[in-house]
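A single chain comes next, written as structure tokens; it is the form predicted alone.
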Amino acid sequence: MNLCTDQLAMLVAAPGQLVAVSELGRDPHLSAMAEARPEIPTHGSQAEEIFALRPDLVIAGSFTARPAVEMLKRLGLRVVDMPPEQTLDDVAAHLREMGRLLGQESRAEELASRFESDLAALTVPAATPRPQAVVYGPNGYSAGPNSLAGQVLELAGYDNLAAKLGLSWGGQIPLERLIMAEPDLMITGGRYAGGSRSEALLDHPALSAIPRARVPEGSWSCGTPYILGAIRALSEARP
């Protein structure tokens, strides 16, 4: 029932084990596994819809719509809430937990150990001073150093502008304040078709002088092994 647990489950589960994953798990803007495991059906995260599937286990996230989750519990289904990954160490830990829940401990251990080895092999660029980067999304939202995205920036060799501006976990950075800070790189994600006022901010001509890198949200919006690809891409984008 959750974008991030969907992907962990698809990585770990045996063929035929997953009854369905949420529609968000198939969204190419959000999920690194949008094209993976195409044989697995999707659901719309409604309690009635999920109950009708008669699963043995429902895996939700801590922030999955609580009315639907509580209804499923009242209906007698086994529901497990998994917290979001807040650190890179959580990636391996949650892979192992998913393996335990699905009875796929060996597969999960293989994935977790490989992730830990690949993460340990990454080297942080030693440039001094480090370039200053900012993650900048719709409505000017930015990820702080304590967030998972903030840790990705750190490993990719950047100082996070959000930390300088006092945003520990994240928050909005007004356009004027961003321009005055003169970051070396602005990191944005993909765009949906159509348009929105929240995204129009990213097209403001005053931002055109700031070098920009686009990293798909799917690679680092969740704590999965795909986050290593985001670290490598950002490291290569260093000005």
Contents of the next structure:
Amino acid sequence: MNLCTDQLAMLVAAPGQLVAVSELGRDPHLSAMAEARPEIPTHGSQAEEIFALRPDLVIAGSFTARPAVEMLKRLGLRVVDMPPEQTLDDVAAHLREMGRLLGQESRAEELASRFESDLAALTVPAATPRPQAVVYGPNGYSAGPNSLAGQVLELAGYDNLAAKLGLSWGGQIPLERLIMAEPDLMITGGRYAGGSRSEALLDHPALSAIPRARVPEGSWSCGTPYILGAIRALSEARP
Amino acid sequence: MTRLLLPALALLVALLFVASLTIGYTPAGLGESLAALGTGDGPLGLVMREIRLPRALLGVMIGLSLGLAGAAMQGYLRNPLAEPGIVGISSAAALGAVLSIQLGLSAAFPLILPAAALGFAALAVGLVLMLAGPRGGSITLILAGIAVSALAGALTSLVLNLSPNPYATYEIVFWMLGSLSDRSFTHVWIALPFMVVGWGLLLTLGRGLDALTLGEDAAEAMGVSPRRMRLLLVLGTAACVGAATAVAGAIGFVGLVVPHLLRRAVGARPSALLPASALGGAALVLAADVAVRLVVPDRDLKLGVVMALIGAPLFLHLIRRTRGEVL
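Starting from the form predicted alone shown above, please give the structure in the form predicted in complex with the partner chain.
Entire complex below, previous chain first.
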């Protein structure tokens, strides 16, 4: 019942093993696996709904809606909390742990070791000076060097502007400050339907001069093997 | 005194306009930033022209609109509590704006955004005038305002909650409190035509409002048609408040505070109060927008917060003073 654990579970589980995943796991803007395993139904992350599914095991993220998780524990379900992946090394470790939880150790091991060898095979482009990139999302939210997206920038051969502006995990960068810093590349995400002021910020004319790049949707919101796709996309986007 | 008032207010607006241009996240000197505004092609020029200039211009335009609308409504209803924010016109305009954004209409035709806000604002003005009656008794006026703003506010929240966009829900705050941050010239251009029409309509009301101070019968005897005035007031207020709200959210209390502060200086003549109140509104909105950037530069403090801190105590004071009349 968490965006990241949903994706790890869909990668590792045997057919028929997953009773349901959360709607977030099916959100095309957040999940790299929105279309994968379409036979698995979704749930809305409410305790009542999940209890009614009578699962043997509930896998939650450690930041997943706590009241619902506590409720499920009180109701006697077996709930495992998995912390979010914070580094690329966590990806393989969490794949293996998911394999243990679902009794799919060999499949998980295969995915994890393939990820490790792919990651090791990546070469960080060694241009100097490194181009300066910034992740800029709705509301001016940016990813710092400690975040997964920040590590992706690093591996794709960029300096992260957010680090220079003092962000470590992530936070907002005011529009004026971003313009003054003159980034070489701005990485933005997809848009939701309906429209919002938060996203409209990215249409501000003052940003029109900055080159933009996208990573495959959902590829770097979680530590899954799909994050390699984000690294490759950004390496190719280098100005 | 009265003769000097308008030039003095205009000077104040000009000074605050320059202050608004030179205050922001990017530290830059007065001369440096003003030079960049004209000729700078570096990032500072971009910041000045594309971020600060539209923000300052919108501050002036919105202040003019809200100050003028407040003075006109108070003159027509002869009630110091009549104000677009309090009687729910701003909330209704916000509902129109939110609907046009969420239905995707404003993305297709940008002018639909202020037009929808205008439409809903006109409905609200009409409703409030109808409920308050020609004399605009305080109790009926306030009750009508509460009803209209509660309904419009609830519907705005509902629309934003139902939006497929996960960010929309968080923007309830913006639509209820208003902010000028990160607006661009796009917003200036879509708001300006509606505002100009609104200013034109409301400024023609001056003579009629003066006549109305003598009572409705006397005004009609002087050749003033209250019915025509009412129509002009509805359209003018809706155009001003609708356009302002469509680009900056509902900013309350401007039309309450400013006419109150300036009424004595113009000798309580509604026709003189209209332009004075417009300039005063511009000064107040600019000052408040400078204040939100000075006090907590790293947070997007909403303009409505500052306005309410200034406006709410005055509102309470006015209610206390009119208690004798309503009870």
